[in-house]
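Quick heads-up: it's one chain on its own, the form predicted on its own, in structure tokens.
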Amino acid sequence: MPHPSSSYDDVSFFPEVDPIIFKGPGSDDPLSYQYYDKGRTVLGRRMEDHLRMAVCYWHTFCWDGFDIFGAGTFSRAWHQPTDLVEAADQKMAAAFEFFEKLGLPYYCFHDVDITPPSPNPDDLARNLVRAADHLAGYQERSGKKLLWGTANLFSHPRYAAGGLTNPDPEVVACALRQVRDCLNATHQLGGANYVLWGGREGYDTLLNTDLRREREHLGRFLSLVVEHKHKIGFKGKILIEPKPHEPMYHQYDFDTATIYGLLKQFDLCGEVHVNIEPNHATLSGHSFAHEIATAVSLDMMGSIDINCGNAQNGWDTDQFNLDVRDITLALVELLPSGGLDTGGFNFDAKVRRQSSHPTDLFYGHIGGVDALARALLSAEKIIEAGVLESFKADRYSGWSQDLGAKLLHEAADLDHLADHASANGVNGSHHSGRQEYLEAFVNRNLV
């Protein structure tokens, strides 16, 4: 059955912007890529295939620039129609024009991003079916692909106390229906992953919270999502996005290590992976690179929402990440493990409220794209030089020698190892970690 065509094929929402192309580092055209040459081979793969970049629907096309202190500052053409269905259709047309002009391969959405406002679960379900059908048509015509979909279980008032961990079983039932429908739509659209973004899966105070019950409910319902994934034949990864707090004071998906503990408890390791966001990493007291390294070491790396916060502000500000060094350090941890397979780099980032012109959306994304590309080229130089790998190998070389082998032998007990150290006069000495040398090495290799 053919998918519906767009009634906005002859309408341009960004007439002042031509398709963004690579012009090289010497270009002074702000509407061009200086470093993102998608066909360039980096560490054996095309740059486009390494980065698998996506535009997010919510910040880019749904947000009108409002914050808690003031009304929206954006006057987007697709925000103007009074007919809610027409507004959703215009937003979709604008989104795919934007995707095509940026030349990035993927996009991401929440269910409520792509539908008109839906007063109740039945309306949302119907609207989602219609929206998914229209998205399929746009994908077919444009060649764009869905990196992941997710259900919004945090905006509606019913979810004030969470979705899958809500104390009211009726709310949990609504959440499960929403997740089922959105996972089905993601599968229909060929999505590479599905994200469980637990925006309110946590608590504000322990005084009214049964912590054991809520964790057990979360584990049970995660298991049901995984079962449904296999039932419908969805081949992508199920992802959880770590975040320590905001809007809840404490969230059950605090960081990558916390999620690993949850998955271990409910026998879901290997079935659920993580979607890491740098801004969330810093809110949890970690670095972006730390969260990537932790996910890689625990075999739970999935995808990345690329953004950053502001050092002067403790909020989740979702700014475009232009810190080439920060991204490079994360890629140095990621790439030796094989990089991203089904995942990608989703620009979960928004322009500032004062950047109100539609073209500012392009400037923000172009800056983010080029920062990723520069970081990828920098990481290639660092990895190919072999300095970090060689230094680590030398630093841990004792574990491949006699004493290291004895310490790790499965038959050894504490008495045996302590007596061996005593009998052989083991007297460990300090060796320099040469941190400053290694940090300077990284800086010298930034592109």
Contents of the next structure:
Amino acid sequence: MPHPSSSYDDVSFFPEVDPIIFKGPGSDDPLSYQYYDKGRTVLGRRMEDHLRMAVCYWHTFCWDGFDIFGAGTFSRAWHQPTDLVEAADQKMAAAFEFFEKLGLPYYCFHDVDITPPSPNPDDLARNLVRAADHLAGYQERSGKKLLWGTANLFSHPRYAAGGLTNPDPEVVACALRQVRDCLNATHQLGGANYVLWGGREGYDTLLNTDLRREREHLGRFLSLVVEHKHKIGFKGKILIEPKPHEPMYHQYDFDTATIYGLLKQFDLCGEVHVNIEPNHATLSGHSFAHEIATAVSLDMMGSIDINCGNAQNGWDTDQFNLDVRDITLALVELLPSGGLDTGGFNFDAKVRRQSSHPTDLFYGHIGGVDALARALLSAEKIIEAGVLESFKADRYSGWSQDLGAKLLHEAADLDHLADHASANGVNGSHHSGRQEYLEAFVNRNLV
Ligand code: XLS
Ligand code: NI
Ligand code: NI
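So that was the form predicted on its own. Now I'd like the form predicted in complex with ligand XLS, please.
Once more the chain from above appears, this time first in line as the rest of the complex follows.
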């Protein structure tokens, strides 16, 4: 059945902005792309298909600029209607106008972002069905696609002690219902992935927490989500988004390596992948590139929430990431493995509270898009030069020679291998790791 057009087709929420197009590095138009030329081929793939960029609903259309010290500063047109259903509908119309003008292929949402406030689980389920139906219409008319959906298991007061790891089974049942319904809606909308960010899956104090039990519950309910995915025939990936803390003092999905341990424990390797976020990487004491390299090396790579924090305070400030070098270093780890398949780059980033004009939303995203595109072009130069690859091949070349093969032979035992050093006069020598040479090489290739 064809979806009816939106009743806001004749209304513009961003009348001052025309569709953003590529004008090239020489352009001085801040409402154009200097580097994001979506059809340009980079390492054998179109830029658009490499980056698969998405706009997030929550920071861009839901947040009104409030912080813990003060009220909202944005006064968005779509937040004005006092009728909450009307407000949700306007928000959706504004979102799709923005997606179309920005010209990126994907978007992402939480169930509560696309629905009016829902007093109880039945209302939320009903509102979600209606919202998904509207989104299907918008997707069909605009050609925009869903990168992922996710259930918000952290905002409602019932989730103060967690969603899937809540000590109260009644709360867990609510969480499971939300996840089931949101996974179904994501499937209906052709979503490429489904994300679980365990916002409050963790603890504030061990004094009231049964760590073994909560972890086991998390494993059990993750398994049920995977089972449901297969039952409904959802082809996308299930992703967990690592984050060490904030809001909880300690979260169970601390970083990629911690999630690997969880998947191993509950026999979910290969079924669940990660959605990596640079700001979460830095919160856990890692770099963005470290998290990507870890996911690639453990076959866990899923998708990316692109943003960055503030180097001075270390909070999850979710800023647009303009650090071309930082992104390039991550892409250098990602691209040789084949790059993203179902994943993409979702702008989990927000404009600052003082950037209150609707056009600021465009400036934020355009800056983020161009930084990604520049990083992609830089990574292409670095990878094509082959310097890092041949340096590493040389550095580890001993492992394909006699001694390396002997050390790795499965029949070898520690006594036998340890004796090798004295028996053969092997002392081991030092070779330069040439870190500064390699770092300067990266910088020389930044576009
Ligand atoms: C919060 C997370 C959140 C997830 C989606 O820190 O980044 O935005 O991406 O729930
Ligand atoms: Ni995120
Ligand atoms: Ni975040």
